[in-house]
Amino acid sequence: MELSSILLKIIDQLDGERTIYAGYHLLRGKRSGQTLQDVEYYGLKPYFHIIPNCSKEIYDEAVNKLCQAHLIYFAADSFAHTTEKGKMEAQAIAEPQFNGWNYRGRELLFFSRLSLIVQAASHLKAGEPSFMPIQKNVEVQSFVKEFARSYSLKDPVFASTLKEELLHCMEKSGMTEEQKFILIHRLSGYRLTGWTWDQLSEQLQYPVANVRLLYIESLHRILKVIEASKDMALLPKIAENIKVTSYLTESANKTKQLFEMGLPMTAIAGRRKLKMSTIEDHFVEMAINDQKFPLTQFVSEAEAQAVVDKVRQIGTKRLRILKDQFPALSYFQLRLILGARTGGERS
């Protein structure tokens, strides 16, 4: 699994309607109005926030690799397009099993909890109750302390049950042998230290960036199995509250609360001391993420359907083009329609 392959699939789905750095903001999980709209409009939820620390240098390397292989090109408007060769290669790439939209980096919190529990259980089993915790995060340590009040970590049955559940998830998830290797070797235990990314990279002969991608996907795969399970006792508890419960930004959620109180947009902007453009972004977020959003308070059903039909007819969601087709509708109204009616699958 390579960043360039994931980027190729993203560019292919954006279909020449965004600049090359739209993918960069998506992978890093930027919560701007534009990126959040792109996630929904173009069905890119799996890739959101899967590489929050991706540097421009690493990203540009992946872009250059695609250019040199003649898989993408840039048009006069600076938008990124896939070549015919690129389209064929993008379709041939197996769909990665990411779920970035639902986890947004919190899969790392899950593994932090798991790794500290494994470390604690192994030391207690060995009769060594004192050890230097591998996880320094106070939130993680507090979670594990609370967890230990409900489960006896030194009980051999606990260790065997946790091991069985983890192995079950790894097998059922369909992850590769390489991913199993990465996951197991990231764990620490009694007199055993988890491998560094450099050690894993050297062992597998993959760049560190690729190893990290394999790792993130493996966690998403495991969490999917845990969520669907009804007969595991430990891992569902460790995975509690990992999946996000609200897809709105904190600021958009405050705007939503005022809207539900009956305040018009202008009053909301005044009360919150925000620009109207920012409030509009919040309403677009609401349209994207709330299936019950009252779209017909802003446009008629006939107008919404006309825009949806036109998008299907001309094969584009570019606002400038749609504005030419519907001069009576504002950009804000068009964005609401696109968000509420033409995005990818909600999950």
Second form
Amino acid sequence: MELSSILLKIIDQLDGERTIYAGYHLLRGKRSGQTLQDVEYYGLKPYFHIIPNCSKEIYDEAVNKLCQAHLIYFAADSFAHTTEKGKMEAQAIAEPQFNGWNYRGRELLFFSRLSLIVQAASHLKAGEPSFMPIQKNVEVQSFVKEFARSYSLKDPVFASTLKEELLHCMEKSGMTEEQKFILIHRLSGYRLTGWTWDQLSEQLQYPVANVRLLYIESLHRILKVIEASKDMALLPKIAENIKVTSYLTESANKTKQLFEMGLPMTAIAGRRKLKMSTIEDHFVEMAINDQKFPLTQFVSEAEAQAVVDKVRQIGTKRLRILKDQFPALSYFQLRLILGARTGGERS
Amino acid sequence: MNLKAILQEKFGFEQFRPGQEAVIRDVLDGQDTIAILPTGMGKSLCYQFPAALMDGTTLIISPLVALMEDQVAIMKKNGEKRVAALNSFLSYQEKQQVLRNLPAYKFIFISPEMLVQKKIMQAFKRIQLSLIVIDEAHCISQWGFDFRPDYLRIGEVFHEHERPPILALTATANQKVVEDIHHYLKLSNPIIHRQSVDRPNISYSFVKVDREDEKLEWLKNHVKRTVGPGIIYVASRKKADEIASLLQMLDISIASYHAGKEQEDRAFIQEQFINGELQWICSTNAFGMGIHKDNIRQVIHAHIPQTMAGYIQEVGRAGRDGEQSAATLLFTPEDEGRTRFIMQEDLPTETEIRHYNHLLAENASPTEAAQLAGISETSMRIIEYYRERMVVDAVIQQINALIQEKETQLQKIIRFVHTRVCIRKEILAFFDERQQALQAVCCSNCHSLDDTWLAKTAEDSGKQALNWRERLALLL
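Structure of the form predicted in complex with the partner chain, please, following the form predicted alone?
First the chain shown before, then all remaining chains and molecules of the complex.
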């Protein structure tokens, strides 16, 4: 799994309507109005926040690779397009099973919990109750402390149940043997320490970035299996509250609360000491994420329908073009309509 | 009081290590104490032991968050649960939780910048403190190798007549540094305990090569043929990665370690090394503090270290089990310039300080001003400390004196690596000690340094890749 092929899929889906760095912000999970809209409009939720620490260098390297292979090009408008060859290739790449929108980095929290529980159980099984925790994060440590109150980690049945559940989930998730290798080698136990990214990369002969992508995808796969299952005792507990429940940014959430109290937008901006444009971004975020968003408080149903029809007809969601078609509507109104009515599938 | 009986009962040791008992007695007598004990000689017992016999809380001021976390983890591992750490890595809630339960803790570790906060100080006033420990106390001295400006403020926080005794601990301090510890901590007639820095079971070698790439050849050859576990210290992160991957190609079990790696990977490497799953570590000076591994056989420096004191600390990580161990220093004549650059890149120039001062006068915050003037965060804190006490010209003088001092330190170590007399003797002289007895296995300047014992007899076991099923079965 390579960054460049994931990027090719993203660029293909962005359909020549965004600059090259839209993909960068998407992969890093930038919570700005623009990126959050793109995620929805172009059906890119799976890729959101899957490489939070992606560097410009690594990203540019992937971009160059695609350019040199003539899979993408930049048009005069500086937007990134896929070539015919690129389109074909993008379609040919197997759909990775990322679910970034739902986890946003919290999949790592899940694995940290699992890692500390395995480390503890492994040491207890070996009759060694004290060890240096690999996980230093206090939040993880207190979760596991709490967890250990409900489950007896030193009970041999615990270890074997956890092992069975892991085996079951890995099998059912459809992940590759390599991904299983990576997951199991990131765990530590009694006299068996986890492997670093460098060591995994050396062993598998892939660059570190690819190993990480495989790792993240395998976590998304395994979490999906855990969430769907009904008959497991331990893993669902360890995965508790990992899936994001509020899709709004914290700030947008505050705006939403004030809105629900009946304050108009200008009053919210005043109360929160924020620019009007920021409040507008929050409303667009709400339109995207909240099924019950009262769109018709801002535009008429007829206007909304007209915009949706136009989008289908001319096949673009680009604001400037739509603005030419609907001069009576503001950019803000257009963004609300696009957000509420033309997004991909909702989570 | 029969301290030995208590030692056995509460800590499970038969014997004190050299120097421990005398320090513990003075602390129990309520004396301010400065203890200079070589690395690995059990400094932490010097406060854990008295604390066990005293009511109230022991406060330990520690310079590095990572070190602090490590100390806390070890104490918890050893069964002492009444221990907490206060540092800037805690969230607001976590901090509040510790502060609310303050009297419940027997040991509280705290960073100096946290200690000087008013709220924290007030919280400490409400509990009974029985002992204040300053760990790595040499950090208080600008003449020390690891100056931390926040340490200077510790002395201002506690008032002489209202505070419990202070125990200042360090592994390395010459006379000048001891004077600074005494002065800045405002100790009253402290009793000074000094254990010799000499480590008889460590042999010292200097290897001079002409060019940088010869170092690599030497390392390849040497590490392939000699025993681990060992640490190779290098000057930069890039070098650490480079050398580790080149040696790895020779099937040497090695990994690089530096602050640029993510936390979990650092923990893995540290743990693999301690467990013997990894034979060698190639690292910057970020590796070592708080590493508890007794059987390190070799410490190799692949560059000229910045200071003697730093060098001795790093070397002192070898052979804590008392078995024969080797310290090797590999250098080229060009190292001098490189080391000087690293030492001084962090300190601000006069122009930068004036620019910074000017920005402050225009109401920039210190952080903003430092950024605009291109001053590092450490330098900013040093400047801020002096600025509160003197005018800008005097600050510049102070900083220049610091730069001068660093240069002096560097010259000392340069002279040291070129010495033709006994290396051990030179080390001891640096710490104002005289050599007591000659070692059979001494140094490359003494006759016939016998290092045949270093030869590797079996190949490293190294990491075996298990298939994942086997590994999972072993884990759970």
